[in-house]
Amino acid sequence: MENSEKTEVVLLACGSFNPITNMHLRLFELAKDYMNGTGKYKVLKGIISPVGDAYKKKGLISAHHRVIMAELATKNSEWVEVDTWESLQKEWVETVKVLRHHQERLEASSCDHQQDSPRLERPGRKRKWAEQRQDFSQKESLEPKTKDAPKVKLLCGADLLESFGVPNLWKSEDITRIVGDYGLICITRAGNDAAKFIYESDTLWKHRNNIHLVNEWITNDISSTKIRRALRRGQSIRYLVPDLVREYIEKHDLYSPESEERNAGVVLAPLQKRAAPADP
């Protein structure tokens, strides 16, 4: 299959990245290898989108620091980049809206690129814009369809997939739109129940062809939670996070017992937004 027949894909990972770890970066590599290996897709780039401070997760440090660490982690990557749009929003933004933002941006960029392509006009003849637009519309219907914009797909771990089952954490219509309109690439591990979880959900089962489960055969149990625990205890995190990230954490003394208590007792933003009001 030629590249022109492949669906171009952009991988979007949303999350706390508190802090970003080597495992987060591995997710992108695993997903890219899998998607390109199907012969149906061509991964163009990956986007890391750290959640904003309004998410109110316990132990979540400032988005300013989390974005910088993500940028340091991807400094040498040729295809993974950091986007700050979500992190700069004053209110918490649903994941489906972040997906929509990036899809619309890709479509606008693709449209601008196509409009910038030179079009030949007859020399020595000036026509009104309305006439030119009419001619262009007629010509457009006769010409082959222009190339579609790349498709954004949500990259995640099995924990995010299974969080769809947590009451009030996700709106059911958002889950439908995420898996139906965009699609998921979920990195799972041997023995993980992601496939069973999809089977037991009518919504996920309906859109199962748009959910790609990627096995992580070289297991890696690094997590941000474990990194923070090691830091609180004064233990080394070398080789668990990129060196530049480790140096930044040490320089700014980012994680401590005090930082872990940030937002303690505060209800997580999506739960605040979706929880039914208590009976009087």
The other form holds:
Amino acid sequence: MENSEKTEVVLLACGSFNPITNMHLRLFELAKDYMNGTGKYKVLKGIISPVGDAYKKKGLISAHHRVIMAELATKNSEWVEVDTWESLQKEWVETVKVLRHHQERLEASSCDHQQDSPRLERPGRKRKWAEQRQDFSQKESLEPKTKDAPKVKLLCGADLLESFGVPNLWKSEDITRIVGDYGLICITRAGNDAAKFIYESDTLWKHRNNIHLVNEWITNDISSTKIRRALRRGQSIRYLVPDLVREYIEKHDLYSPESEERNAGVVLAPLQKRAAPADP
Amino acid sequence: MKSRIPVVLLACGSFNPITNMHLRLFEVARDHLHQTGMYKVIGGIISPVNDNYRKKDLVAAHHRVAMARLALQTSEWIRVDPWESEQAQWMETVKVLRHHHRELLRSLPQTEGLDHSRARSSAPTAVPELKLLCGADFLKTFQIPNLWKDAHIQEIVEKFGMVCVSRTGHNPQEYISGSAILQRYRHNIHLVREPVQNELSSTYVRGALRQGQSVKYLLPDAVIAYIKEHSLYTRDSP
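Beyond the form predicted alone, can we have the form predicted in complex with the partner chain?
Every chain and every other molecule in the complex is listed next, the one we just looked at coming first.
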């Protein structure tokens, strides 16, 4: 199959990255191998989007440091990069809005690009109208045609998928839009309940074709929580995070019992938002 | 401060190729020994097995040594030692321990000579101990009939001692209680739990490489570059 027939994909990972670990970086590698291996997709890029400080998660250190660590961690990656847009917003931003932001940016740049190129008949934006024309457009989209903007998909671990079930954490219409409009690539441990979780949710089940479950055959349990705990206890985190990240943490003494108490007792931003009575 | 017993950790194995998991064993073992308050880990040695071990898929020792060396570029305390791999024959682990123990004792007077404040330490210089570092699944191999000589197992746990880092799914205590020798010298076997579950193995890495999949972040970048450069672990390699 030729490259041009494949859907181009950009993988977006949202999270605290407090700090980024080798496990986060592995998610990207596994997802890319999987998506490219289907023969239907071509992964162009990975984006790491650290959450803003307004997320108010306990132990969350400043976005400034988390962004730098992610940048150091991806310094030797040819395809994964860090984006600061989300972390620079004053308010906490829902994941679906981060996805939209990146999709719009891709469409804008693809549009610019195509206007420069006379060979292409139609700018990317028109694609949306074509989709609304239902049956007619389907046939059309199978024919060789101009390139669409790449599709942003949310990359996550099974914990994010399962967090969809936590009361008030997610708006149900956000979940619908994430899986309906964008799509999810979820790295799960072999034998994990992710498939069952999808089966038990009507929304997820409806959009199951847009949710890619990727098996991780070797358990890799390098959570940021464990990294912070090891640091508080003076234990080595070597080979669990990239060396440059470890050096940065040590140099700035980023994680301590005090830093772990940041935002203690503060309600997580999404829960604050949902708990507000004005919210439908 | 109470004087601590200096310890050197020796890891024997194929290192085919070396992965972050091997490197973690050292870090976790060192943290554990330090936290006992009794030991001071002064060094770590990685000793890749001889080609005559004839294990399936084993690439040439010079490659395995080179990869370990690259992986250890950034470590201040672990080094690779090619001695075992350069011998004409495969040799028993106990003989590798004996060799490095001799080397360690030989290096002692020199270390003392370099110490400018000799008078300060009135206590006799503590003789470093050499301990065999391994994953807990290694203990299980002691139970495989004919793989180990009893006398060798005894010498390892009696004269040297072991530090076993357990992975999930293994119950090292069980292997110890299942063996009379290990049971007798259990005080010389340090069981360490790795808090971060990781089932990474060289076998997995070789499989992924053969399938053309990414192994980035499973082993150091320098090792991956070396593997690519020398086309190791490709579909056609032995």
